[in-house]
Structure formats: structure tokens, C-alpha cells
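Have a look below at one chain only, the form predicted on its own, in C-alpha cells format.
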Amino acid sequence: MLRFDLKNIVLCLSLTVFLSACGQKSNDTHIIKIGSASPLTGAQAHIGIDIRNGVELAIEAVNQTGLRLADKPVKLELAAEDDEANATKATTVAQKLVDAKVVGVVGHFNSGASIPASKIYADAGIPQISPASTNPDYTLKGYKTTFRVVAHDGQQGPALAHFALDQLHAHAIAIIDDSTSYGQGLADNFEATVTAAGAKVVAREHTTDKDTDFKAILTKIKGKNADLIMFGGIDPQAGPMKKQMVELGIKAALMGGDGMQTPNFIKLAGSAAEGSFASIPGLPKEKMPGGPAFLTQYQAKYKTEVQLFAPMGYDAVMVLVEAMKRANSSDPAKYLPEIKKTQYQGIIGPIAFDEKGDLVNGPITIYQVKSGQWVALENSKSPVPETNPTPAASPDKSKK
């Protein structure tokens, strides 16, 4: 006959509960939030969603592989916010992400959003890596939390200028910008370079990031006999502008920066897009070290092609995660110093930061539309060094 000792039973039950609790504690998954901020609605949503998708793919990859910090399993969670490509909304979004206790932010797309938001992240001690903001002023604020994984316009503007002068042999150049941090800053750097080289700037015009009718400006430029029009702005304006150039019989080529180097520009401009030039701070996507595999993965999940900065968004997450691994912590105060030491081989290529938080030796590629597709013409892995990068005159503007 079995005999039960109440004292032993209680002891065994207590031991079982204790071991169960210990096991639960060691396997208890710690959830940490990674913020993503970009325009998810409006005319630039296709670019902002592209960035968010890249961030999402990276988070999924980390979670599938498994991440442990301080001997505990960690799961990343995406906190994506729509900044509407607007400076005021960007600061609201930044504070919302801070309040949500994100441990790092990938964003923003627009320089005019990244610049004001950067102070909020800096005050909270939260690392911010922009996958796209190119205005030099973004990292010239001196915040220890601010980084970017693209070359800036102090490099991109001169690269465009040298291509215009050396390859296109442009002599009479008209320049239009969209009066934003990105557009005006890029145009200023381009203008400074071509002027120093002796080219003639026959017109300097300004529009906005909301306009779509440029015929008055273009008619004025037509009378100046420009052989090249450089536009500092984004594809929702660049597409209609190129279409209207053809309608007005303007023979000059259109050149722009990364803001117009998208499939959407070709869609908006139609056949008029043919022959247009644009730069992008990065290697051609298919020539990035991890590009082909990433493009296949992206297409399979989202059933659309990469617009611009999804690979940069992906790598920005990985830079944050690698810094956490080295610090063995997701506490921003503990892993922020490790970001500065980054030596990471990403999809886009090698990633390291200088003392300002800028990408070291970021490549710049020049493209031309041929047969309805952007085709890479040349790239420089050691971009033209800036002498005095021109920051935007108005950092409260809302553009890239």
C-alpha cells in the first residue's frame, strides 16, 4: 500500500514550482521596439513605405535568427510612424516614439524631418540612423545620437556637377529647387561647384514640394537657352516637370538627385523621362554586395520593386542590432558608444561612421533613363570630397 507523506508532497510541489519559475524566467522573451519614421501617406508615401519595408524585413530576419542579450531571448518589434514628410509632424512623431520607449530609430527620409527630430532623439539619448537624409546639416548639429548610412549632399552635389561638366559638357545651366532642406541644399552644392569650374548658371528658380505646374518657370528658362536643367527635389515634382519640358519644346536634359531616381519618376514622366539623369548615394542596387538576394526577398514579400532606400533601412537596423550585441544590452545608454565603432558589411557594402556620424566613403552612382529604365552609368566608391558643404538655408523645411 502506498503511503503519502504530506511534508514530502509539499516539498516536492514547492521544488517543482521553483524550477518552473526559474525556467520561465530564463526563457522569458524581452520585447524591444525599433522605431521607423518616414512619410507613409501623401505624395512621397511610396518612398517612405519602401524604407519601412526594409526595416520590417530586417526585424523579421533578426527574430528568425534569434537574438539574446544578457543571456535572455530578445524579440524586436516594429513601431512605424508616419511623419507625412512634414517638419512639425516629424517632431510629434519623434516624441511619440520616445514615449513608446523605442531603443533606436531608423529615420527619417526627409532631411527637413530628420533635422528637427534629431534634437528630440538626442535629448532622450536614443540612437537615430537615417537611411536617406542627405543634407549636411543633419549631422553638423553635433548630436552623439545622429548617424546616416548614405553619402550627403556635400558629396552628391559636386558629383552631379562634375558629371554635368565633364561628361555632358554643359555650359549654360539652369537650376530649380523645391525650397526645401534637401532640394535647396543639393542645388546650392551643385551650383557652387559648377560656378567654381567656370560654367554659366543662366537661371536659378524656386518652386515648392506641392507644385505640379512648372510651365511659367520653364518658359522663362527656355528663353535662356540652357543646355541642362538641374532640379533639386523629389519625383512628384520632377516627373511632371520633365513632361512639361517636352511639351514646351525644351531640348535641355533634366538632371536631379536621389529624390528623382525612382521608378515613380518614370511612371509620372512617361516617355518624356527618356534621357534624364539622376544620382543616388549608393551603389546600383543589383551591384550592392547583398543586393540581388535582397531584391528577390523584397519582391517576394511585397510584390513590388524597391524604390530607393529599403536596403539602407535594412542595414540601419542591423547596425543597431550589432551594436547591441557588442554591448550585450539594448539600453541605448550602453550600446550607443558601440555604434560609433561600427565596422559592418551590409547589403549596401561596408558601413563605418566618421566623427560626425556620416558614412565613411559612401559611393555615389549616376543614372540615366534608357528605354524606360534607370541605367547606371558610373559610380565612385570615393566620392568627390566636399570643401565646405552647404547646409540648407531653412532646416525647418520638410524635404529630404
Second form
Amino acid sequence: MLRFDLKNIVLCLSLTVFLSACGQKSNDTHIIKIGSASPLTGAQAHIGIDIRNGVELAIEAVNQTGLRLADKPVKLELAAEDDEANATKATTVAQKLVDAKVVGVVGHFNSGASIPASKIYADAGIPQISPASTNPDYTLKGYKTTFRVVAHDGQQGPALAHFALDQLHAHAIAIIDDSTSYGQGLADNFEATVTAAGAKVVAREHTTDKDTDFKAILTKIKGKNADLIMFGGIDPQAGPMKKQMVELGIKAALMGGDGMQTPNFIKLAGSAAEGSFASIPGLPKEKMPGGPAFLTQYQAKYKTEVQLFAPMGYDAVMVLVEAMKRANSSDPAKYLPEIKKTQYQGIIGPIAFDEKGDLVNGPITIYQVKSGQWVALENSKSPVPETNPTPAASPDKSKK
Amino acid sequence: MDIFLQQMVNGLLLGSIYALVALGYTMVYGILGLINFAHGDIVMVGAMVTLSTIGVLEGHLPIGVILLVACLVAIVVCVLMGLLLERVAYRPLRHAPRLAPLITAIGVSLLIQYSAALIWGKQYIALPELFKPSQYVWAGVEINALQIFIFVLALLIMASLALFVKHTRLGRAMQATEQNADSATLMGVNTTGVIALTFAIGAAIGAVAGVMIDLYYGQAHYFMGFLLGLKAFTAAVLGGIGHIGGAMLGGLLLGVIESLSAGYIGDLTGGLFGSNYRDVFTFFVLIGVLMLRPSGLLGRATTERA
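After the form predicted on its own, can we look at the form predicted together with the partner chain?
To see the whole picture, the full complex is given below, headed by that same chain.
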């Protein structure tokens, strides 16, 4: 009798252990990885790190509230990679993220990186949301996995052009680009709109993203009496360019895209920066619906200011997570169709995608340097919502 | 016309910086037959050290003093680097096959670049706006006091180097070493010392070029030495490598050619080639010159090194 009981007890005990083990297993947190790819070193590191920080903040926020998919708790984990703003490195990093079994990627920053990487994510069926790449080509590859939460140059270029014509009343415009897929794409779209509106492009010049001497080009432009110079490129070139414009006594204003709208531009150009114009896809960070709260939260954690795209990085993660919730799965194959249906109120405003994966009605804001600060001028809603963007005719190696 | 003059001024200014850097290449080549590919990176270090020094001193001293101190610090750092390079990387290879020191030079160049990236980071570093140079307009040409200062200083440095090499004892020792190192040793010239001196002078001039680039462009970057070195090396070859006057002529000429080609290629070819073909055109000129005069504009055809 006693022996029998003991046997029973042992049986019961082992059963309990077994069951509790099972229970633990079913309660075990499922860990999924979200990839973040941007330049974390190099001349653009400040912008790339900003994006990664935004992604990290979003992941922490999701983990804090607790995410449950298919009745299991899910914990998000950040897999951040450095693409060095380099097309070749971007594809390596993309493959690395795919191999690490990330369920979604927020990245990349540079169009020249996002575009070649998009094929790798598309082949693996992993959703990619770029927080910052504005080259129209990015979403024109026909991939179902490619999205972005910024307006593209097809929208930014025309917005700048309309501002130049309507507000600045520019008649003779000179255009310079840095021969990258971003810079040339932006400049081409700008040129197409101003030419269509009947303004005169007096010079179309090219430099590179390594150059620091633009005097020859600028002198030539001076000889053509341009009243506005538009530059498609980023701050390390735009800064010295504006400085040399002043040195050459060129009175025309300099205008550029988001690559130039950085504190670094003002630092590099010094007092010459005064009066320059630049556009940024999206609203000013202070004016974003969720802006002020986000800026405080960011400042508290990273002890530095938001550069540019951290809010987009944050929202990109949220878009992924919301889609997962609706699909009740973190399997890319299952939740990818849900991303298309996104209707999300993010920090940057309402987020919805068109059939190409572009942000619908992405706002564009024009800024001007006034007493050493970028000041938002107006919120020019993308004036031509869905024209066919001119694909950049760039011989860039990133576009194969 | 004023646009043409402005392009000439742009070219001469750019060219004077090329010329200073080219001197470093040509002097070392003249004496050792070695192309010191790390020279462009020494210029970069000069520019970086200057920015750091200015960053530390800014606001504590008058601007003139800050610039002078920054320049001196840059010269000292670059000279020490030049001497160290010569001692550690090149001297042990002096009697090795010619390829060995060449490959070493490329290795040293990469080492300096990436060390600089570690120290100063990979971002563009901006020079704080220290002063506003007064601007002059003359016959439609815009030029400021700083640019005139840079140009005059570059010419002064070149002239004093030419005088030094021609008229001092040490200068003559350099010439003797260049002509035949073994004979020079037999004549009592301390060739090892002369070679070290050559590296030191080249590095010091490079440091000054670095300061000038800081002041002229207002920024520095760890990779800037590469393209600059390539252009300066081209200038040295154009003028006749190994020839000090040639480096000066080649530098100024290269600057002017670049400036004019960027300014006029587009219009002359009816928009077929844009300003982005500047470098293509520049190297076209180089190839043309080398086909007609293989030893460069001022180079001696007899220069045949062991």
C-alpha cells in the first residue's frame, strides 16, 4: 500500500514537473529580431546613428507595453548594422541581417544603399522600410517588400522647384549635383519641374561627393548671372560650396534637399550659410504630431538632439509591429500583406502606403538659415502628389 | 573677361597648394627615387592637428597667435612623423628592390589614414570661423585677404626652398646626394642625415599646406590626403619629378588647367562634356605632356636613377 502510494506520488510529481515544463515552454517569450541598417561610421554617421536610436527607442517602447502574438509574449530585439553609406557594404549587411533571421528591416539611409539592398530583402521576403531614402527608384523595382516613410525626390524636387518659382521668383537657375543617385535624382526632378514651368536653367554642373573645391564651377555660374543655385547633394559639399559662393561674390541663394538641411551645413559654411534654403521630407520635428514628446524622450536617453530621421525610424518599427498585430504573427510571409493596409498615426503624422510602397501625401517643409539656425518657412504639402517621377539617369554603380 | 581672370585666380590659388604638396613628392623622389605615397596623408595630419590645436586654444588667445601656434604645432608633428617614417619604414629598405619601399609607402599611407580616422573620427571636421578676411574686387575678380596671404606665403616658401637648395651648404649636400649618393658619401657628405633632412623639409612644407587647406576650405577629413596626394603627385610628374622648380610649375599649371577645364569644357563642347570631365581633361594634358617630354616639363632627360 505504502509502496503503491509512493509510486503514485513519484508519478504525480514527475507529471507535474513535466506539465509545468510544458507550461513554461508555452509561456516562454518568443524573441524576434528587427534589423536596422544605416551608416554608423563615416561622414554620415551622425545621421545613421540617429536612425538607429529611433529604432531602438521604438523597440524599447514596444517591449515595455508588451507585445503578444498568437497568444505568446514576444520580445523585440535590435540587430543594428553599419552599412558605411556604401552600396557594396549595404548588400553585405543586408545578407547578414537576412541570415540573422530578422523579421523586418528599418533602413537604409542612403538611396545608393537602400536600392541594392532592397533586392536581397525582397528575395528573402523580408519587409524593408526606409526611414530616409528619397530616390524615386527605390520603390520602382516592383518588390512587394519595399516601403518608405519619407516623401521621395519625385515629391521633394518639385516642391523645391515650386518654392523657387512661386516664392523666390527665380528666373535664371543653375543646378549642380554630386553625381550620386540621391543628388542627381533630386537635381533631375527639380530641373524637370522648373523647365516645365518655363524657368531658364542657365547651367547644369556636376561635381562629386568627395570634392571640396567648387570655385571653377561657381565662377562659370557667376558668368551666367544665375539668381538661384540648386545643389543636389549633402552637407560636406554644400557647406564649402556656399562659403566659396560668398568668396566669389555670388549674390544668388543656395538651395538644396534634406542632405543639406543639417546643423553640420551651418558649421561648415560658417556665416556664409545665412539665407540658404533646404527642404526636408516630413514636418519639422517640433511640429510633428508626436514631435515634442518624442524629442524629450530622445534627449533624455541619448543626451543629444535628434538630427533628422530618428522619428521616421521609430515610426517604421511601429508600422511593422502594427502589421504583425493585425496578422497576429511575426512571420514576414503572413504579416507583409498587412503592411500595405497600414493606416497608422505615427510621430511624423498619418502613415499610409500607395501601391508602390511610397508614403501617401508625404509632407515637405522648406527651411531657411536665419541667424545661424534652420528655420521652417512653410509647410508646402507635396504639390504634385503622384506624378511619374523621373528616374535618375545616374550611372551610379548602385543601380544595377 | 572677368570670368576668365577669376578662373585664372582660382586656378593659381589651387595650384599653389598643389605645388607645395608636390614639393614633398619631388624632393624625396629626387634623392631616393622613391614615391612617398604617404606624403598626402602627412598633409592631412597637418590639417587635422591644426584644427585640434585651434579647437583647444580658441577664445584664449588672439587669433594671430592661435594661428601661429597651430601652424608651429602642425609643423613639429609632421616633421617628427616624416622623420619617423623615414627611419622606420624607408631606411631599412634603402637597398631593397625598388618595389619594396613603394609598397611600404602605400601601406604607411593606409596606416596614417586609418589612425587619423580613429583619432579624429570619419566625419568632416569644420574650422570654426575665426575671422572675416576683407574682400577685394579688382577688374571683376573677387579675392580676399586670406587668399592673397596663402598665395604669397606659398610663393615665399617655394622661393626660399629654391634658394636654400642652391646656396647653402646643406642644400649643396642635398644636390650632391641626389646626383650620386655613393660619391657624396666619399666626399664627406652625411647622406643619411641629408635624406632625413629632405623628409623633414618635405613634411614641414606639407604641414603648412595642410594649414592653408584648413583656412581656404574650412574643413578637413581623414581621407583628404589621398586625392590631394594624387593631384600633387601628378603635378610633380607634369613638371618633371625630382626637379624642385618643376614641382612648382607643375602645381600651378595643374591648378589652372583644372580650373579652366571645369569652367569651359561644357561650353566649348556644346554641353557634350560637363564640368565632371575636369579630371579626364587634366590627365589628358598630363599624358600629352609626357608623350612629348617623357621626363616632364623641366625634368632632365638624363635623370637615370640607380
